[in-house]
Amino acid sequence: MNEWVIRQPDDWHVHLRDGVMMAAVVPFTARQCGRAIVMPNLVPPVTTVAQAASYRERILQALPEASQFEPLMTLYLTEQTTVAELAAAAQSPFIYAVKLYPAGATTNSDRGVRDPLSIDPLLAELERSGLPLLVHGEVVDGAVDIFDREAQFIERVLKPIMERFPRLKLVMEHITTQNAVDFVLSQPDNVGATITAHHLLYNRNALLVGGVHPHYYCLPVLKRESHRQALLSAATSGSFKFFMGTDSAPHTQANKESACGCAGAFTAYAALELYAEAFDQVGQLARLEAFTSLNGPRFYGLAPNEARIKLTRAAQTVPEFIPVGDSERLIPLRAGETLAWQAQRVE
């Protein structure tokens, strides 16, 4: 299969950041997907109806002309949040889903929620509402090893809050691991995941042989290749719980490439591209559009798009840097290498 159109896809978790950051990413994820699920981990984070409006104007600003693309707004989750502020988001036009952070699980997650099994009535008025909860899972331990924390929040988090709130329709972001696989799997269908194309792509290896590679490290950390390998065996096997959400997270090369390097892959200038790499390695590419633009919005209620983009085996060079405002420089995941497809939308 060297060219074949699919449906436009959507991208179930992106980061866009703002203000000239913001201009030098969203024109990538606009000219690839129709739409998006929009982080709210800006500083200071996007915590109610009123700022999410403002966010989506200055998304909507920065978009080329012409853009199609439409932002679907998050709230971010706090101990301070209320009852009324999430019953107004789920009541709104723009607002799709509220975003659980653990306080200082990953960027700019400070004032994330300390305790999740704390915040029962802000739950119970979700699953009532029906506004999905997307979970950044995992646990905020010192005592747990990195490579478990996603382990750990499931059995001590994921499943109580489930026991409580069986009709909760929730999403757990970018899983990395057998464990939340078969998690997913395990809950009814309001419940699903979504997987990046770093982590069907990439095991720990890719940070960690050779040197530290920065522009690898992200959260949750790429993990060994057994679940690397659960992940692809999940994104491919057609099950509608699994979904496209790239996590594409833009940092500067200076606060990528230092002692303390931010988490986070840029990914979204060729995510369909990457994905079908990772469809192609295992010989299911007529599986893609399910994963990329059938299954999201199947979960969120939403029609797929009409929109059409054709995907053709042809070498492009993945560039070296991205210009952001007149300065400063974003890296993109395998700048300066080669990638097998191309993506163009179909006019």
Ligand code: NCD
Given for the second form:
Amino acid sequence: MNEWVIRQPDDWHVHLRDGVMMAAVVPFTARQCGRAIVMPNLVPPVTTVAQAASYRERILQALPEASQFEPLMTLYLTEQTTVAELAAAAQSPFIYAVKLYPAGATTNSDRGVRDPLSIDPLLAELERSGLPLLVHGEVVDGAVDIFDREAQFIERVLKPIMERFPRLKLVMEHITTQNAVDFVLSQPDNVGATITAHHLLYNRNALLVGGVHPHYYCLPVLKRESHRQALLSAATSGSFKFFMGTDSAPHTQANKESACGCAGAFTAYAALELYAEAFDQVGQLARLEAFTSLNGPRFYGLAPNEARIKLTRAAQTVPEFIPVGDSERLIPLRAGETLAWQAQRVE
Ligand code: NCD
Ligand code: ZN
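For comparison with the form predicted on its own, please write out the form predicted in complex with this ligand.
First the chain shown before, then all remaining chains and molecules of the complex.
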């Protein structure tokens, strides 16, 4: 297949940030995606329906003219979140999910939940309303090796939660291991998972061989090749449970290329092209549309997009950087390198 048309995708996990960074990145997501689940880990985090409403307005203001892009908002769970706030979120026409960050697990997660097994009233309310819970699935226990944190989270947290709340709608976010694939497949249809393009394309060698490559540092961290193969098999298996979530997470060049570099890879500028490359590697391009454009809406109970995107096997060069405000730069994944695919909106 060298050229074909698919339904427009949605990004079920993206960081759009705020201020000048948001202005720099929003057009990329809006160009490719009809909708996106917008992560709430701003500083301070988006914890109330009112804050989500005003963040949504700022995103709409930052969109290119005539854009039809729809931001799907989320709330950040804290230890102060109330059942009433979650009930209000479930009633809100623009809130589509609630995000659980174990405190300290990743960027701007310090206001998250220290013990996810201590929030049963909140989980009961989400199970009742059907509002999905999106989970960053890593333990923060300092005794657990960083490469084992996802697998441990499944055993210590996710399995007990699903035993207590079997009808909870739950998305395990940006999965990185065979363990996560097995867990998601072992659960009923109310449990799904997002997979990033970078976890489908790279293993931990990309981060660590021949020097430290900070633009390949993200959380959960890239894993060994056998796990990447498991993710590729899951994404291309035809299962409805797995769908596109880029976890595109922009940080400035200065914050990435630093003695203590931030976690996050910026992929939104060519998300679909990167996923196409991964599916092509295993001869499964025919399964791409389900993963990028059908399984996500199905999980969220929404109709797929009507717009179409044409994918063409034609080289494009990734820009060296994207300007942020007057003086800063954002380095996209694969900056200066070539991509094998081009995605274009069909008018
Ligand atoms: C994300 C960010 O920068 O906000 N970073 C990342 O490495 N993925 C946070 C997250 O999704 O873990
Ligand atoms: Zn993320």
